[in-house]
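What follows is a single chain, given as structure tokens, in the form predicted alone.
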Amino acid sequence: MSVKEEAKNLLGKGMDGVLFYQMKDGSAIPHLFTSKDIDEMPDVREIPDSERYPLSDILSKLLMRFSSAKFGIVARGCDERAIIELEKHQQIDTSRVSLIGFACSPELAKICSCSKPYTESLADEMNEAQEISRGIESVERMSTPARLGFWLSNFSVCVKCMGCRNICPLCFCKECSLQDEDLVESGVLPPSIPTFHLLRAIDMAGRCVMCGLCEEACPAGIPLRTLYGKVSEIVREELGYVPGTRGVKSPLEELGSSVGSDDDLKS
């Protein structure tokens, strides 16, 4: 069954809309399809690899805006992992969500350094994915001074556009530490080195689902996949946690809850 046929079935069963991409003037943009325009939904192969958006974040906003509505979403593996994490943080009510999964192209999986570029529903149909280098190894082969120079050089070209934060589906805090004057002085470029980027890396520990949207959005070409990939590696090795895994919360979030920190819930 094609994605469009699955979407039609969902709409026929009472879903209020199905979130995916619409092709307009040669570009793919997020669109909520209804029974009125579902026939215009493109095939997943028509969506350019270079055009991606945080659909899980858009879904979260739709669910909050329309409190009784139910939505479907056509999702990649990283979209699904983000939805799982957002549910843990009470940002998405998955009882009102139906997911139609599809797999990324091998080319996009390589660009994103993704070892699971498909949703759980497709796992049995996919060949066992191989772990793909995230650029970590080449950096770790450097001497300590060279590695420090590598990161300081990359951080120095940051223009503080906040593109990495704004496009991230897991950045939902009401108050952002990157705008805390006690931590990051405003009106200064580049922003505090290395404080600015290390703050965000720490915030993403236990949350990052390695979608790679942050690096794609960065106009300065900072290797953010490598930075967050290393953070994710540490969380996996030291705490045994992989973001986007069902049934268990990040130990870091559990620690935050134990000391009464619950600032990340949306009002």
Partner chain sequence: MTNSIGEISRASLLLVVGSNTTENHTVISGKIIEAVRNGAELIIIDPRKIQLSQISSMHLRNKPGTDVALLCAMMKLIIDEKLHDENFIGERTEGFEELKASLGNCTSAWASEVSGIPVSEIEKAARLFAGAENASIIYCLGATEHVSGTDIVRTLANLSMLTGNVGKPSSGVNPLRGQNNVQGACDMGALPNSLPGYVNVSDDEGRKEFEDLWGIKIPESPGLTVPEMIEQALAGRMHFMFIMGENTVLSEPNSQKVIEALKNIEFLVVEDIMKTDTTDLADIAIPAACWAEKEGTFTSTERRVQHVGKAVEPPGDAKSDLEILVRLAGIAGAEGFDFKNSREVFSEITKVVPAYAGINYERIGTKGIQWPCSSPEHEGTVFLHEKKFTRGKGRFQPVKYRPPAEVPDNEFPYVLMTGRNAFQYHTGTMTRNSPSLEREAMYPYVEINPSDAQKESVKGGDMVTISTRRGQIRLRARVTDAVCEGQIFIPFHYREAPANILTSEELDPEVKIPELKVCAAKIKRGQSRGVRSCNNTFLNSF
Contents of the next structure:
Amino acid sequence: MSVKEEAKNLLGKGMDGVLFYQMKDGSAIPHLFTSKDIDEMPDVREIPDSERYPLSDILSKLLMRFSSAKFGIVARGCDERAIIELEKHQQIDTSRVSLIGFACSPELAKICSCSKPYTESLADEMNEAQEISRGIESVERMSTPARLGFWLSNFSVCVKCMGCRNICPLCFCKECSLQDEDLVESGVLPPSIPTFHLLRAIDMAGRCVMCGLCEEACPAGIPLRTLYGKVSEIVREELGYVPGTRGVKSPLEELGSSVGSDDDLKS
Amino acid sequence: MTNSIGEISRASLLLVVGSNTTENHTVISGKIIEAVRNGAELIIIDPRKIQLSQISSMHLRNKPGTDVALLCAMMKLIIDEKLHDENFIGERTEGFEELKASLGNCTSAWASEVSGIPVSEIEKAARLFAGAENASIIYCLGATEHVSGTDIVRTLANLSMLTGNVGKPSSGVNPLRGQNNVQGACDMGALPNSLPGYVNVSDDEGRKEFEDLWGIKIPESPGLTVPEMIEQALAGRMHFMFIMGENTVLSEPNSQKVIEALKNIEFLVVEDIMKTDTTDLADIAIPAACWAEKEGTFTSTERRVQHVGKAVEPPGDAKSDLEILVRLAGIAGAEGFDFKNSREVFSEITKVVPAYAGINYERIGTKGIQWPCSSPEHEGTVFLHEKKFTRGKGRFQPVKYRPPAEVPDNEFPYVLMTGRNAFQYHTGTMTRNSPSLEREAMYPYVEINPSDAQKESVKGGDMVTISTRRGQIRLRARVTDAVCEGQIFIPFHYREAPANILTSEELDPEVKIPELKVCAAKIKRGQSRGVRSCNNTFLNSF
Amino acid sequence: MIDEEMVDYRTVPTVCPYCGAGCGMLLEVCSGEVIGVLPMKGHPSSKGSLCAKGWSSPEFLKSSNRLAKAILREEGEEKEVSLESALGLVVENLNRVLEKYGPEAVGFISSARCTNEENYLLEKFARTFAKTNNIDHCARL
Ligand code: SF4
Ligand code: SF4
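Mind giving me the form predicted together with its partner chain, seeing as the form predicted alone was just shown?
In what comes next, the whole complex appears, and the chain from above leads the way.
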């Protein structure tokens, strides 16, 4: 069954809209399909590999805006991982969401070095995950001074566009530590080295689902996937946690919630 | 731009002149960074340290206003050492001998004296440039806002032709346009001397075509430029003015004078999306829709005609400038304004501007088309002058170095430069109403070199008064080595400290661009206010 | 299922309103309101990137400084007038000045922030109706 058929079924079953892409003058753009225009929903193969957007983030915005509506979403593996992780952070109420999954093309999976380029519903049909390399190894092979130089020179071209944060499906905080004047001085380029980038990397630990949208959005071409990939690797190895998987919350989150709130401090 | 943005990343050498690309054309600077990652050499000519300096092969921090001297010396060396592209010069250009003769005295030693750059650096830059497979020149307002603005454009074209870096990918001479549709406004003939498509108003044949098309006679002598209109207004000879979407008070040099002038106009109409200092002076202020509230096309710096989509309705009575003009023409009984939408206007444009002839909204789609595009079958043009120049052969235009009009003296010992920063834009009409940008750059500031700061007993965060022969403003000091000793820099976005009160209206004699970049100024300390320093302790520890 | 009319989300492809790089962007629209912006991934030159200005471009849309009504200033007093009467006054004064002082005494300043179509129309209006070449824009800067 095509995603369009599946989406139609969902609308028939009481969903208010299905989020996916629309093809407009040769570009894929995010769109919420309703019964009015569902016939225009393209097939997943029509969506160019290079035109991915943070659908999970859009879904979360829609759920908040339309507080009783139910939505379907046609999702990739990374969209699904983001939805799972967002639910753990109370940003998405999955009882109001139905997911239609699809798998990315092998070419895209390779570009993303993605170990799970498909949704859970398709896991049985897919081959075992391949080994992944996110450029981490080649950076780790460098000597310590060379590695430091590599990151410093990358950080030095950052233009503080905030694109990495803005496009990140897992960045949902109302107050962003990157805008804390005491941590990152405003108005200065490049933003504080390395505080700006390490702050974000730490925030991503236990959250990053490796969608790679940040790196794609970075006008300075900074290898952010490698940076956050390394942080994720540490969290996986030391704490045994993989963001975007079902079940327990990130141990870092547990840590944050028990000591982090003002109320606790006051009492 | 003769070439396209995407080609930049494949250049083997980039010469960036007077463009703080990272702050002003961020996404283009991304392509420069990519080119450097791919192994390109990056040469920067700019008095100020810019973010790209960190990854450049050479940064020539010359004295402001001396770019022409530097470039002429580079050309002389290239010719003397026979590094020029003889084939290209022979086949595609004329006037080489004149150029060569004009460079006679432009020795590296002379340029070094004028610009403050060591001879060895000038020569190294020249050799690097001449030796590059694909050398692309990128320049911006920092280069052109001088009395010698036209000269620098010619000089860069000369350098590019001299080394055969024209008409092939990842090369050429590429001005970066400051505002989104400067290219389009020029293409459309919003210029006192040219009709749409750069047809000179004094060209009888060209003008006749428009007269036939529009069915009306057009005056044949060129009109007034903005600075000239302001002069006329001051003199009491401009009685009606219509300003569409410009905050003229802050954007033109010598704001005080502009205010005087505008007040002197009997009837001033200003159309804008926001209340500005200019709408405050208007007899009638008309509310306009902004870019998200209307449909139309913008033409980017790489000549890409792109579609602006209407997302939402404008607030209150605001209407698109297009609708306002059509209605206005209707009331006035003007003929030839019977348009229902931007599409219809565009189709008339394609009939009068040959470079747009083959373009329509369907073809523009979401990716745009680069002009010239002569027919519906033509794919558009990625880079210009591939086989020949517009006028057949490329003509070298010898240029003589002219020093800046106003130089520092005892009373005004500093060279004041003005420009933009990354988080504000132009007069701030849009950015200062955008909280996330405003938080980054809320206060006007002046950049002062640490040793000058010491001399003037100024600390970072102190309030200082900067004055020139035209006026003075008070703002905070930012002590930084981004500016050289003897130079100061002020971003001009701030109405509470409008840099253009200070600037000179000295005009480039040919294109009449005011010399906004260089004038003489002095610093006076005001009451102090402590603000944290911006030392990067982490970096310093390595 | 809630009222279908209410649920909507679409993105509108457009161009950044700031610098001449002309980066492609998508405006996210929900119930007649711009709720965000996304970089246009398939754009030939910006390829899915924006700078700080581009990313924040929807912010000024709802600024309290937006001009929403035509304002007439007479003897130092400001008053709101309808667009129609404002345009009427513009034409009246333009005609009066043209008659009294001729086309040399009128000037038009166009904007690099307006569309090609708008620049074309203003230029055409200046030349064909006011019969003056006194038309320029701020692009010299
Ligand atoms: S996207 Fe890149 S340039 Fe922009 S803030 Fe993030 S790291 Fe810096
Ligand atoms: S996003 Fe930035 S670089 Fe791109 S057009 Fe807008 S202002 Fe220019």
